[in-house]
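As a starting point, one isolated chain is supplied in structure tokens, in the form predicted on its own.
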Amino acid sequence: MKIGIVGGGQLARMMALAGYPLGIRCTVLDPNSDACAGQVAPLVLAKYDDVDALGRLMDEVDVLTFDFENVSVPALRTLADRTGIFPPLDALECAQDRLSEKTLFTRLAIPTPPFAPVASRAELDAAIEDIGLPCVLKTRRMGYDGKGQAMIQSVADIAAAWDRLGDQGELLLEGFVKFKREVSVISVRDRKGNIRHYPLSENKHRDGILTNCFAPAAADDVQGQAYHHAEKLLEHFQYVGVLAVEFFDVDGTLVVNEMAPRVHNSGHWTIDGAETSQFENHLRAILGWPLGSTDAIGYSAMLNWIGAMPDPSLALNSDRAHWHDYGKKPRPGRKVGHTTIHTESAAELHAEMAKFATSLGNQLASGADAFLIKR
């Protein structure tokens, strides 16, 4: 079986690697000649809206997927009759526009922060009057890893937020949620409508970038909320593939932040810590194969390596750690690799995490030491 992947980053790389043991071969399309997935799969060098290149790729594969949201929906729609495209383009298109996404959450009765579209300074002032402070001004499109966002804590911050984002097209204002923690669920639905969920993960961010996560990380009632909300989205889109949904945990009630119609950074722990990884299950789902078990094996934590890879010796000398280098050139703010730590109990996991914090110090992924909280 052959799968085409639009986008050649680390997510495409991990999908390709998950496919090899199953006899699946992936080809990736990316405009960058150094795309890291090109190290493990054939690379088609082309822009995401290159209809001719996309068409040639689709003619060579059994199914097409993508590894991030910022690909061309119009280009893919023109080719939709060439081969199957999963997840569905309606889900991709919705996730590309924060207003469409928030509107859908509201329609499906999934709790979300108050929000309002903003197209002028006057509309921003009116939205702040209605929603209140603090709040967050965001671009509606193309924002990821904290990009395209400005926090507004007080009236004094409004002008600076508008100066920063006001010329970037349509915007969205969201009320700020005072949350206890951030969590996410990775769910998968196959072509027959069967759904499976991975255990909820607790996530830590710094400057909008995921630094580390821990799973399983929720009581049954909280986890049940996440599953219920995810299933509404999966059924609405008649979804096929992996879907990630991020939430704010507000004293045991989940408020949705955003969805990602693809495999997701907060699910990297599943490579080493679940019976079947999110990457393998995504491939199984889009090919029409049976889904694998999403059960966790013990407890897992994932540390993102951001900017540059640290000394690998600590991970390689540990019986509990797994080293993942994406083969990327170092660059500030860039995700270049991760380490998964896997143990039998939560207590063992935190002890192992403490070793990393002590040994790596400032090399630890930006703020990853913040994960080491008392429980």
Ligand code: AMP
The other form holds:
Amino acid sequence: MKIGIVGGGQLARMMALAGYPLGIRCTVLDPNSDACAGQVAPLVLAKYDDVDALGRLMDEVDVLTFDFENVSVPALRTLADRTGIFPPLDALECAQDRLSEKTLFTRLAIPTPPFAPVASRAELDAAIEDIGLPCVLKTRRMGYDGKGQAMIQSVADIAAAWDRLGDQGELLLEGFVKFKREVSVISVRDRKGNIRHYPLSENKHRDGILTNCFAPAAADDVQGQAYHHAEKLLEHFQYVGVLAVEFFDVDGTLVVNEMAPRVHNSGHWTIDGAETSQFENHLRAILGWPLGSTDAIGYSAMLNWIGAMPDPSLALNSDRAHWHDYGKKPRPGRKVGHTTIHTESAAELHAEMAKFATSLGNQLASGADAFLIKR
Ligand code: AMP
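Mind pulling up the form predicted together with adenosine monophosphate (AMP) next to the form predicted on its own we just looked at?
Following is the full complex, with the preceding chain placed first.
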């Protein structure tokens, strides 16, 4: 079977790698000749909205998917009869705009922070009046890893936030959520409508970028809520493939932050820590194959390497660590690899993480300690 992937980043790379043992071959399309998925799969060099190149790729493959949100929906819509495109373009289009996304959450009765569209300074003032302080101003489109966001703590911050983002076109103001922790669910729906969920992951961010994940999260109390909310979204879109939904845990009630209609960074632990990885299950779902088990095997901590890879010796000398290098050039803020520490018990994970914490210091999010203490 052949799969085309629009976007050639690390998610496409991990999908391609998951496909090989199953006899699945992936071809990736990306405008950058050094796209890291191109190191492990054939690369078509083309822009994401190049309808001719997309059409040629679709003629060669059984199904088309994507590894990031900001692919061109209009270009793919014109080609939708050439071959199956999964996840559905409606889900992709909705996730591309924070306003449509949050409007849908509200329609489906999934709790989300108060929000209002903002297109002028006067609208910003009115929205702040309505929503209150503190709040977060965000670009509606193209924001990721905390980019395109300005925190407004007090009236004194309003002018600076507007100066930073006011010229970015459509914006959204959101109430700031005082959460206890952040969790996400990775769910997958196959072509027959069967749904499976992975155990929740607890996620730590620094400067808006995901740094560490712990799974299964201690989340019996909120896991049911996450599954229920994800199922509403999966059914709404008649979704096929992996969907990630990120939540704030506010004293036992989940409030949704955003959804990603694709495999997700907070599911990387599933490569080493689950019966079937999110990448394999995504490929299975979009090809119309049965889904694999989403059960966790033991306990996992996933550490993102951001900017540059650290010294590999600690991970390579550990019997419990798995080293993943995406083959990317170092650049500040760029996700270049990850390590999963995988153990049979929470206590063992605690001990192993402590070694990494001593050695890596500030590469670990401060919240990691809180997680370890809690377990
Ligand atoms: P986003 O790009 O919207 O996923 O935001 C990145 C990170 O910023 C989130 O994972 C949170 O840590 C933080 N954040 C974003 N929006 C809010 C909010 N409304 N309230 C509190 N924290 C937020």
